[in-house]
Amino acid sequence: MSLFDHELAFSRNLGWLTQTEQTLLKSRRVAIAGMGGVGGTHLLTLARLGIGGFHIADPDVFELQNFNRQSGATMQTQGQTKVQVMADMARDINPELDIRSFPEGIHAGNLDEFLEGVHLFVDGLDFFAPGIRAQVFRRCAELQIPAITAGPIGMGTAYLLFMPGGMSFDEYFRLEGETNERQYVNFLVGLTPSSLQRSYLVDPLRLNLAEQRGPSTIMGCRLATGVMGTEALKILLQRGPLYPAPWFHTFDAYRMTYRRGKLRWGNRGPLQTLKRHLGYRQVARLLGTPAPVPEPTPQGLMEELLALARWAPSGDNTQPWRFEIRDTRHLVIHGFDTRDHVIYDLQGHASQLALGALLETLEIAARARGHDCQIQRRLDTPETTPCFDIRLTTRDSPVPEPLAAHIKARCTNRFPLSRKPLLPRDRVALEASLGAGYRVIWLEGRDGLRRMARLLYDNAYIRLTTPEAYPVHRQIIQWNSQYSEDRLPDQALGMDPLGLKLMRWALGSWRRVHFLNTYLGGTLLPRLQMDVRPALGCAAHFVIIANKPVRHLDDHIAGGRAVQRFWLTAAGQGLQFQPELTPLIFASYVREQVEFTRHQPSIERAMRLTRELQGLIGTDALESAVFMGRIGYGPAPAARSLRLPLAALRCD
């Protein structure tokens, strides 16, 4: 093992450092509190500077959840103190660092003992301390010691600078005297008045002001450290442009954007007091809105199948399953379909496409754990609520199903998507997924768009203008939510607000409706929106079709599997998804003769769409299309239907 050599160990820092500074760095000494995602960071970063002494603080250990951003963390450190590991892992990169450990972190009796003999304070506390943080710049500002808050925000960082003589951390944000609630806004508008991140922040709700925790990233830590290891150098070294308080820095990688301004008057300006009333409203509302409560861990391995299981798409988020453990091998699963009241389940297709789509799930979930399955449906059981007994097998070797990983991460996209044509590889993989006896016809290119677009924006105008469609759609949409458990949550719908709040007061009754559309053209916005737009944005529209026409029972649970092997090949792949299967429903009631309403231009335009899709993939396809839908590369949607939790859906 080689001897530690200081002067080679740091010495690619010269050039950019004169070997005077590096041995100055070496005699200074830099307190940081807090030893989690950013300050366990910030003393590696400063010890690979070449910092020769830290005093560290931190009162916790490191968990599972840390493992996303922080440093230390690691399976083998996990109930671990974070001092003690940030400190071996610091004396692995400069044995010879002085370091002292305060591993009951920090607090009024202890805060002159850690600040002792340093030039330079890190914040790395927790975002939820804003009592601590407080109290440890005024006392370094009473000690004329520079201070530094370099905070993680997205997937960028947020700091400021508070040197001695200058403007004060308390006069800068102006916390005491208010509530936690209130300090923790305060805190944030501060810290970053751009609210660069917000654009991007995809779930709120993962904000949890009650259990003190909230969203965070590597890229973010990472970010913070730097610009730290920055500022902390110019201090030191006296060297370089300063900008402390009430100057502030936010730079954002996800946006590329830099911003730096003066906040003259801190957060007692009046645009800042402006954005703190509004943080206040808004923290109030977070406070109001009930946590989601975390499901129990499932008990068993049927109950880890079953968990996965659920995932599995179903028309409208209706589930059409519920569940019946026998033991610890065999399962029941007891279908339904809803065609006494849901339009488009007039003959239960769609729900036995769902169930089909449920027992794939199922079986990839049990091959990713060693297991087989082995499904008979219960012939006695009528068509409307059949059944399923599912019995397990061990394999005598585990099998790699790369599907299983996809089941939760499978979602729909209504919103407009790249028109970027499939690649080679992603259509070869997504044709291959189907198995034996099913094919794809692809729709694509200008004029495959263009014609989907049409029939859509046609299809369209029948679900909006038929009555007994309009008690489906009204139960259907959550509102004002970005989840729903049961329905679709109306952020999901790829409509624009405005868009949702004209659809919201139409729905409150069918006389709107009707209203709207006989004399204000009240189909045009939703069919634009929802059905032409996304027509014409994605890669390709695609029809599976079946070997044989599909007619019964059995066919149509075949199906709903081969199109859950090709919707999670799809998430596989990168790809958006979302299922057109309207049109293809319509039609079979055109050629079965079903009567779905008595509206009589209903019925005719549905004949006149029958045609258009007879002319777009031939009449023998059509009798056999299993499923339609469109498919695209982009982002995933920030809003999706979840699922009932397990127990809702078990029967026994």
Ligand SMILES: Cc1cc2nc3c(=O)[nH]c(=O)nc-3n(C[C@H](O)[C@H](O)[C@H](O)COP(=O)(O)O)c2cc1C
Contents of the next structure:
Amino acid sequence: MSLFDHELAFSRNLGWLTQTEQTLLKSRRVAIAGMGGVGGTHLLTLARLGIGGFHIADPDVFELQNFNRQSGATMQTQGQTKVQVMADMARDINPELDIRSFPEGIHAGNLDEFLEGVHLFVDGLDFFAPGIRAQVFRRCAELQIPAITAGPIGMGTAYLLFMPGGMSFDEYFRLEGETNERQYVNFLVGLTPSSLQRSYLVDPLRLNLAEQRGPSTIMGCRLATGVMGTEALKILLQRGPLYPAPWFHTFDAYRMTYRRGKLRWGNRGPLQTLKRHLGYRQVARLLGTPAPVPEPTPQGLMEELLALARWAPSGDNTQPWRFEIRDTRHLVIHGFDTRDHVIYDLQGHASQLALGALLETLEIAARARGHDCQIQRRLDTPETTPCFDIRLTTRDSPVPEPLAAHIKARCTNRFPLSRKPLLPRDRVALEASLGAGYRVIWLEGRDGLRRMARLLYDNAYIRLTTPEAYPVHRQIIQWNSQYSEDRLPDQALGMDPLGLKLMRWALGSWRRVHFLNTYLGGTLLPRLQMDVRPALGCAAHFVIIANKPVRHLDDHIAGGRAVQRFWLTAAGQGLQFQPELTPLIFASYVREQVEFTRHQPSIERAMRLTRELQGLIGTDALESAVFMGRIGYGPAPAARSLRLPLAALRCD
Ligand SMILES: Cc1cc2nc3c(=O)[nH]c(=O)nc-3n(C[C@H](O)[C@H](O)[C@H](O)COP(=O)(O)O)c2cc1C
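If the structure you just shared is the form predicted alone, then what does the corresponding form predicted in complex with the ligand look like?
Let's see the whole complex now, leading with the same chain.
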């Protein structure tokens, strides 16, 4: 075993520290409350800085949900007490450390002991522990101990220093007399008055106040410890300048921004009061939103496969399938279409494509687990309710199935994407995914995108002004939602909040829609936001063409299978994807003379649209076109459709 040499171990601090300062740090003692995401990392940071003594407190043990950010959380330390693990890690860095552990955590009864003889207090307490936090800071002020709080906020940090004789924690945050929920708000708005992180919080529902957990990143924790270590050095070595409270500091790596400001009246100032009250309202709303119910763990192979397969896409998230598990190897899928009430499915093609996607997904999921699916459509069931027998057989040697990894991540993105052209390797992978029997027509470049934008602008006019489409639009949107199990959440539609408000109002009655359309150019805003902007904002539009005309139910099902391979491949390549099927649907109604509306102008517009589409891809190709959409690079959408729970989809 190698011997420890204190001087050598910390010699690389020298230069930024003098030898005298390094020696002084060895004699300093720091109290850290909390050994989790920040507290644990704070301890290791200060140990490497050469601080010689610590008081550490935390009553918890390491658990799996700590792994994303807590320095001590590993497979080996699961279930072990945080103070013990962290003390061991710190002593591994400096065996001469003098560490006093408080494995019961801190409370009013041991506070004085915890703070006895310390030169600095560092806050690593849980965000949801405002009561004890206020108590420690109060006692630090009484004992003239400087205190630092540096929290991970998003992908950045917000921090405050409380120095003896300066503004106190209580004066700054004003927590006293407030409910727990209001104390959370006060702490957050005081810590981050500029709320830099708000703009990139993609899933606010992950903040669960009832269960006292929120999102947190390792980057935030590491940045927090970086600023804490620096401020600790300045305080302990009496270097300046310091900017203690009422100064606040935020550094956000994601926004690449540092903000420093002064809240002369702390949270009592007029702007902070306004922010607090907005925060209270938001918290009340959050507490009123039911937390997502976790899905039960699937029982047995068939349930496991279906739990994945049900993530297949379907028009307007209708999920036109129900599952009957006959036994461990035999499943019956009862499909249906929505032609009786959905104007976009009058021939059942959209539902059939979705069923094809479901079968493909099931087969991919099965293959990934070493099984083959034998799929047989029952020929005696009507076209409107196609039924499939699926029998599983175990493979002798499993084959890799890379598409399986993307089944749940694949989703629809209706927002503008980057215009960066498709990389050749992505194009090749996409075309190959379709297999023999299909090809792709790409519409890209300035001209291609513009022509598609024009086509979709015209197509949207039909969608928005045809009376028979109105009940569908009214029914498929779940308002004020980021997620929906059986419809489209409004936040996934690609419109901005004002546009959504207007649309919601308009969809309240057909009279409103008609009035807006007739007198106020009501189709313009949705057409620009939901059609033109995304049509111009993508790498390319595509049309998937079969090598023979698609007529029969089985052609659409086979087409749906190819589409799902294409879509999953896109997801695997990091591409975003949106179907644009309605032009093909209207063109099919025109060709096959399906009476989709009594509104004569819509029929005439559909005929014009069909000619426009023929001009874009050719008359023969249109007869064999299976699917259309757009594709491009960009971030995944924050809002998306979910699926009905498996129990609701089962009919056995
Ligand atoms: C056959 C079919 C047609 C679709 N047509 C459209 C469309 O025209 N426009 C659109 O934005 N999304 C369309 N979608 C996407 C669905 O709305 C989406 O798949 C469904 O809501 C589930 O959401 P997810 O794909 O995000 O999981 C279509 C999907 C399928 C399978």
